Amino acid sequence: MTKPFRLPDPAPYRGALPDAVDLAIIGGGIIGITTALYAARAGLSVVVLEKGRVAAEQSSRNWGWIRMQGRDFDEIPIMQEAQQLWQDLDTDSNGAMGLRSCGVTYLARDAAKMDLYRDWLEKAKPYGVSSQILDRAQIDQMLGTPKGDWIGGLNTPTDMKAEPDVAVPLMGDLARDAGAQIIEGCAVRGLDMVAGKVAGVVTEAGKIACDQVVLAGGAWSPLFLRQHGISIPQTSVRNTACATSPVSGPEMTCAVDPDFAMRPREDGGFTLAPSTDTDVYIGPDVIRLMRWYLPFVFSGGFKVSLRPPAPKHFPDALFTARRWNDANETPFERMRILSPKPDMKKVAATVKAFNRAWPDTAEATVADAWAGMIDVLPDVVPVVDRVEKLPGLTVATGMCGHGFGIGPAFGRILADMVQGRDVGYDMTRFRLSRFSDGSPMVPGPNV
């Protein structure tokens, strides 16, 4: 099996470390990326700094999906515009994403599910979506006649896909080719702090002066915060998924059920997952973070696996540093890449899951399996906020899985935050001080 993201050969962002820029920001992954770009963009000076390769971690290892459907309300004018920027990126690209307009469709093998499904569009209508509620004769005509017993389901025609680790390096070359300077194998270690501000940047390979920081670190964000002093109830799942060879049968539409998700691909066959299947590594901070997320476990909308201890030098890991010496090596260089290892247990279980919808595909075969560490918070809903104990710092974390479609969007709102400006949208859902101002838990829809 070969790795999800296939690295180019040399690496395609080098270079000398400026001693200044306007913006550092902490991570290539979309959002990270894509921060970039639309700052570079603004005119402001801008260095990616990436311990691994662009899009190496879940940015190049998600679904491909680019939904509006299921989205937490606050989160869906911010997805709107994320798929027109899509559209925009991708025609920057000559089409060279793999953007399509196939639609999402969620299937529902009971009554319950379906009460689900409509208290989310009646409460999603007032922002224009375009989900409807499908019966099963018109799941039979979108779907190809599939064999699965479901009884209806939800449908969004205009949302979208595209391939994660063809997107997200494009997008890396269009950052570049508007001024922004991408360094990869070139982890941070820490903010250099003068008089409680930040004042630029201490990587491996010495200091970049800067005001404003913007850590988009993914799983080991977390990691990073707790040598400044900020504690957030962040944890990672591992989600393991497959690509089948070319194969006929479902029409071309990305879709969900209790046992899988599919994604059409570019090369004609799918991308599919377990659909809520997720494993969970038992380390301190799980531990530590337990509280947090029990409510969630209890719910009953994902399925989730607790697993032998973290793999060494994974974030969690038992002896993984939590502070460090900034002269000194750090977890972020350990590893590099976090790449655990897929459930081949799973991946056998989801494809056969999909054989039995779709007949006609039991010809084909596992042409790739992967898995990536998901980060995740106890509501299912990132953090974009500036961190107020640390000025100069803000942080993007917690997609939740969700990051690789809106990421666009949150990528500009990200470039139009660090320069003062009205980002368009209330962003106090997204806030960092939700888990520590008394404020409850509102978990986002689990539809």
Ligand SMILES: Cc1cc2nc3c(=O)[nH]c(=O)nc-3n(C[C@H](O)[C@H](O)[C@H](O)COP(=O)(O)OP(=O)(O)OC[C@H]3O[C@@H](n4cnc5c(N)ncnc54)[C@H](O)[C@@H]3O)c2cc1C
The other form holds:
Amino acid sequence: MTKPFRLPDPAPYRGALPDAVDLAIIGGGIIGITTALYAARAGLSVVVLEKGRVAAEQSSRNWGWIRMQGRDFDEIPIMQEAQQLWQDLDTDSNGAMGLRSCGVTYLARDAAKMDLYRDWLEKAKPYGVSSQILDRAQIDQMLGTPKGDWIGGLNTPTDMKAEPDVAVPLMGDLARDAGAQIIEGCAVRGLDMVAGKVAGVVTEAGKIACDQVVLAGGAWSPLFLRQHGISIPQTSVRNTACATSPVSGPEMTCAVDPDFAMRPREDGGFTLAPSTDTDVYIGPDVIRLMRWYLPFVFSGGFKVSLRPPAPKHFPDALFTARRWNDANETPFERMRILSPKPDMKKVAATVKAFNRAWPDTAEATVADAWAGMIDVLPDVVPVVDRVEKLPGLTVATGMCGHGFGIGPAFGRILADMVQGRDVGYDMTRFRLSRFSDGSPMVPGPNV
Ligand SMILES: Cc1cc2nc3c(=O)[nH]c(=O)nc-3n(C[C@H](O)[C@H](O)[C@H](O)COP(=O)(O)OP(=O)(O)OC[C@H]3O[C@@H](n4cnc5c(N)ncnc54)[C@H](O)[C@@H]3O)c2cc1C
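Now show me the form predicted in complex with the ligand, since the one above was the form predicted on its own.
Shown next: the complete complex, the earlier chain at its head.
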């Protein structure tokens, strides 16, 4: 198995496969783990099947922002619940998740960007967000007088951060304490369909009977769905990040400008990233899905670079199998942990931009660098829905680079959804059928 990504070794979650459960969850990221937690607390027998390690893909590699700011308006109420759940979960873990209300600030260099911020704020205000427009003097006051040509910004003081590689495994412990079984190193190869309905999952270690399955497979979900005849226009993009050694100078807050994004870490350093700068590996699926993404690329809100073919065994690599027999090894077992190489040139440029803004940080060294594949959809909101054509399957995927913050609320929603309960929100925006029912794509806010 691939080396774990800053997670405890040996894997804490092992155990024999159960014969039957109420709910099987595919994927041990934040979505799968929190679904397991709330379903187990509701009294369901639950198993999480994770091909690699809990939180080893996106859920431990992200920036750690838990933000309301800039969200799609249909996500805001769900995010409000998520921020409450984060506090509850942190309390349940004795405050060990590194959770802080440190605020999030977007920094603008021009009036056009400020207009986008004002527009978002105007529409978000009715939801009761704490967000506010900042002028330059307020930025100086809030961020410790940085050097930078910003004219203003958008700030949400109640937004939070946590330590992803600590928080999600702790959520795993809470799920296990609630009675969920978590099995690492166990790929799900496919669904066991009987009479047109889900009757179980086929794993590399055998079958488990169940009539409810949640697919929370992150970057791997489209591959899994396609095997069962469901096509979604989800692809993945690479985002590089790094951690600095402890620094003094900047205020302990999250902020982003066109050249860098920053988040204070519990170890005194910062997690930095090259803002919205992402890489797309060319692969058969990216080419096939290109038409969905062209409007997004031309919208100009993101810097997207095309890269050479996706590395071997990546979900969209040329020779990754798109169809398989469940009796044999599948693509999920060939890559236990999706771990793209970070772009070290981007790391250097990001640290330089951070140093320029806070010259006192020039002594900081790069303590760690990594990258993650972010699962994206063309309208930049996820799918959280039951799959009509496969009764018994519910899918939660395409979290579009913001599933860490909202994760616990989607976990709670999914746990209710599989029980046929009212989930408390209108989930139309997150329906699977929006990609096939002729609906126009309505992209989320691009601030
Ligand atoms: C660099 C970076 C920065 C980000 N910053 C933020 C941020 O600041 N705030 C924020 O809210 N979000 C952020 N995100 C996005 C966030 O991390 C993701 O949206 C979230 O973690 C997705 O969680 P998930 O559980 O859906 O997927 P993942 O964490 O990717 O987990 C999916 C899991 O499913 C497993 N799996 C897949 N297929 C199978 C199978 N067949 N059998 C068994 N297991 C399987 C995989 O091994 C994987 O562990 C960022 C992401 C990255 C990469």
